[in-house]
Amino acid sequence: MGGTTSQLPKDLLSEYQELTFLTKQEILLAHKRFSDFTREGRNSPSPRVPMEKILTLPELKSNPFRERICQVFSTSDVKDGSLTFEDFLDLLSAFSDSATLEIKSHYAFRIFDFDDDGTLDGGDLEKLVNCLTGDTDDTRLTQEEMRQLISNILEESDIDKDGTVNLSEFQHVISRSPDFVSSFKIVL
């Protein structure tokens, strides 16, 4: 258990307990959890975790968004969602049960907006709802049910009529989502 505390120093400790919403408990927890993936790489200062040993997680398994998730949170310069300490806790934190509702937003926005062009159109909703539904034969929605499905949505959320949803109409939408802010969550 001392050992956990020992490999992350106090100054880091504190400095990460500033910069996120998560408790000194969730970071060391979090710490152990990536020190997991990192043995070989205990050396070097910053070691990345390939997004496929990130998927192993619990937490992240089953999560129909898993991909994108990584990917969004990754800083990667190759844009392969590998995964830094740092990365890890961002990720960790947006998903915290005390993260507002605007980071929550934000990040939910980045992760559905799948081409990242800054809007939901057509597309990124078409692969939102098939992440959602599963893309299978038995699940996959017909063309014009996805079209009748994205017509709706927009219909709703598309204030300015443009054909796209912004981050601040997302926002606004998600702000009439009681739910949204509890199962937006990641629990290690």
The other form holds:
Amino acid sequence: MGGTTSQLPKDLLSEYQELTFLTKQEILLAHKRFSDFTREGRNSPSPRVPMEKILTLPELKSNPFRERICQVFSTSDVKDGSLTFEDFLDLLSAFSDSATLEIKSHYAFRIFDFDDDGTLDGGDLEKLVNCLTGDTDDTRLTQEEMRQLISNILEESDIDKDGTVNLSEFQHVISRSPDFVSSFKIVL
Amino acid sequence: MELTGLNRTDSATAGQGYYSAGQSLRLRRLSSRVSNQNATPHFDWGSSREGGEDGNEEEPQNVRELPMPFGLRKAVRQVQQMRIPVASRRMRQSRALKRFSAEAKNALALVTLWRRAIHQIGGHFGGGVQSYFVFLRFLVVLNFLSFLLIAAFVLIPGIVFHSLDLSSSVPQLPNSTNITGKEECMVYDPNPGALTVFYTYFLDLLSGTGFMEYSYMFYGYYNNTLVVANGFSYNIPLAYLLTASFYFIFCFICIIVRMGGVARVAVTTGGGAARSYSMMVFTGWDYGLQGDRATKLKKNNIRYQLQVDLEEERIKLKTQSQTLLQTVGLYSLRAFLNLVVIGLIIGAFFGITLATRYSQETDKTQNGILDLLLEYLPSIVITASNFVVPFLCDQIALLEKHSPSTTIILALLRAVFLRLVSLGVLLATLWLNITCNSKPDECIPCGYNYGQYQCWETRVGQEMYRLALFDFLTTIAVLILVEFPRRMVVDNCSWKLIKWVGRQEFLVPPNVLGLVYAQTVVWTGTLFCPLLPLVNTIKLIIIFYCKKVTLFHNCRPATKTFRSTSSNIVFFLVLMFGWILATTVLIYSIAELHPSFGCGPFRFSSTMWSTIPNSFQGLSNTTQEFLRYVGSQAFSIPLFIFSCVLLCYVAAVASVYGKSVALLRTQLQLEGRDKQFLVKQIEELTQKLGIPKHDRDPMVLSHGGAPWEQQQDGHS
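In place of the form predicted alone, output the structure of the form predicted together with the partner chain.
Whole complex next, starting from this chain.
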């Protein structure tokens, strides 16, 4: 991996185009931005960029879910949130313009599932609300408000009344929202 | 082959997350039997392919839609490709088609106007503000295409025929007109003026009089020519009329197509509970926002919304029972306030009527600023009422104590009503003047009010031109005189009151209404001022850049969330109202009013419409027969009945879908209850059979399927 600007070979580019929702321009732009991170360490053919560097991207820097996003799309064995270029493309593909509602809702569910147990229970919902409102003491909801909010959410979306929101219930709520697809977007 | 194993139903196995390298191996062993209860969305590696080309065309799309990491998707695609012995022709074609459409979409994205700017706006201010700029872009493209249409069929032939001097100096008469005794009506002296002071050119540019009056800008310059040369015939009056009609139909089709796309989204989502908590929490965040300031404000916004809603719910629970006296009091207050609003609106209409009449009737003798003000008087009154009345309505709405969403809709409807109907009042006043409703004997010689208007179409065109221009000047003036100073005051002055008022907020509904009003003015005026779409295109482009500048420099993000999708429909609906108003005006002018004798392409016709029957004679016999048949009752009544039947069918299908959705929803609930029942039974059974505790963890049981399947999973 010699030169300063490594070009994407054409067959790789078409493969990426077929396997993700990104257009050619978007893939090339992603490659350019990703190479900025890997410029220092050109040791392995598919370098893995640590989470801290990914979080310096302006599109992710202020997102309250940035760490969860990195962890969800990361395929590393040690669960440190580091991303290869293909993981990065996965991320951008799920957040792209042409991704389907199913893909977006699937990944949204995984992002909100803070303890990775496959359902959104009370603890997950509380962490989610704290991310949305701000996590400092003066921006959090009070205990009472949080309790009321979580019970309202569970009442609305927990159809089978097991105390947690699973993936299908989540997707059912999302499908009723007309703005979700347009707000669940990150474009470089 | 079906991707039967592809189930995204239930949750993952406990504690392991969704995917790891080890798990992908395990996935290979699973057969499709256990698919339903099993956790991870997996791909059915082991199933056999059942011929059939119908599955194949879906393959490339489906690989993208698998929610798996990249490496797994690549492996899936390789397996798929290995399975296909021969790429069938249909598959090759579909793949080529998909590649072509992807390239076409790429190319289109490059050509889209202002793509980067709008994306930047969306990133900093959210989807609501972005929808305003997208709407603005739509109007720019619409106006530009309309201008091209008009230029091709009316403007360029007019220029060509004028310069080639093909138009005879004596206007041609259709055979059946009688113009004896009407010579005085044919005098039209637009007064181009020989030597005038320089600044009058500027005043003329603003008011459409003087050198602009007798130019391609207005109706009066086009001639009533029928050019026949070398076997090529071009009938300017017919072209003028047909172009105007086609322009309206073209705009209508564009709006319907755009609205259809937006409405489809709204109907499929069913317009569900707008304020549901789960919706707010799950879909509330806008991932396109960048920057600390924007995200902090969004977080404040979300917290504010949640707290307000929770508070409202608590209050509602407390005051469940309102006394009858209070309810009656509230409703009578609302009725009274509605009457006040109606009174304000009628007052505004009255003011507009007076101003228009005064402006049209007073003689403009001295050229100067005073004349300019007099000519702009109707525009000034309309714009003033458009500022004052909605402001008062907003204050009144605070007293009415509706829920916030109802308040917004009411405010929008009132403002729409005020704006469009005030335009209608202006036009009605002009029309009454032209057809001299109050003094009938003035109209007898010429069929219209010749004393005031030598060429009434040009006057109407000028009035529309002035409205459009004044609207533009007001927007720019507000920007320069209100928004920039406000920001400077807020940033540099540290009084608490000023800080509380804060920076300007970019309110989307009033801005969109401004766009709709301007577009309605353009539609109404195009028949009399053919270059008005071009004026509007230039005006909208300048407004885009000015609004962008003021947005980034002076405004703060909205504190109230603005639902972009449902409001998009409202914008297009309001645009349709404007279109309907303009169409009414068009039909009335074409069918009823007598064109001027002294100017324009329709002199000597009794109405503008009569050009069409006259040129009808010129068509061949078969065409005439065909057109007569199409217009007759034998054709139109069956067509009408057929469209009614189609409408009933579509409505029936839609209601059946709605019912099946409700049915499926109840079925989902029942299945949930069944699952709970079964889980309880399993717990009781395992208790009875004495199975050790760690194997009957209820989490695993309820989400991972039956325990024996779980163990098989672990042992394979």
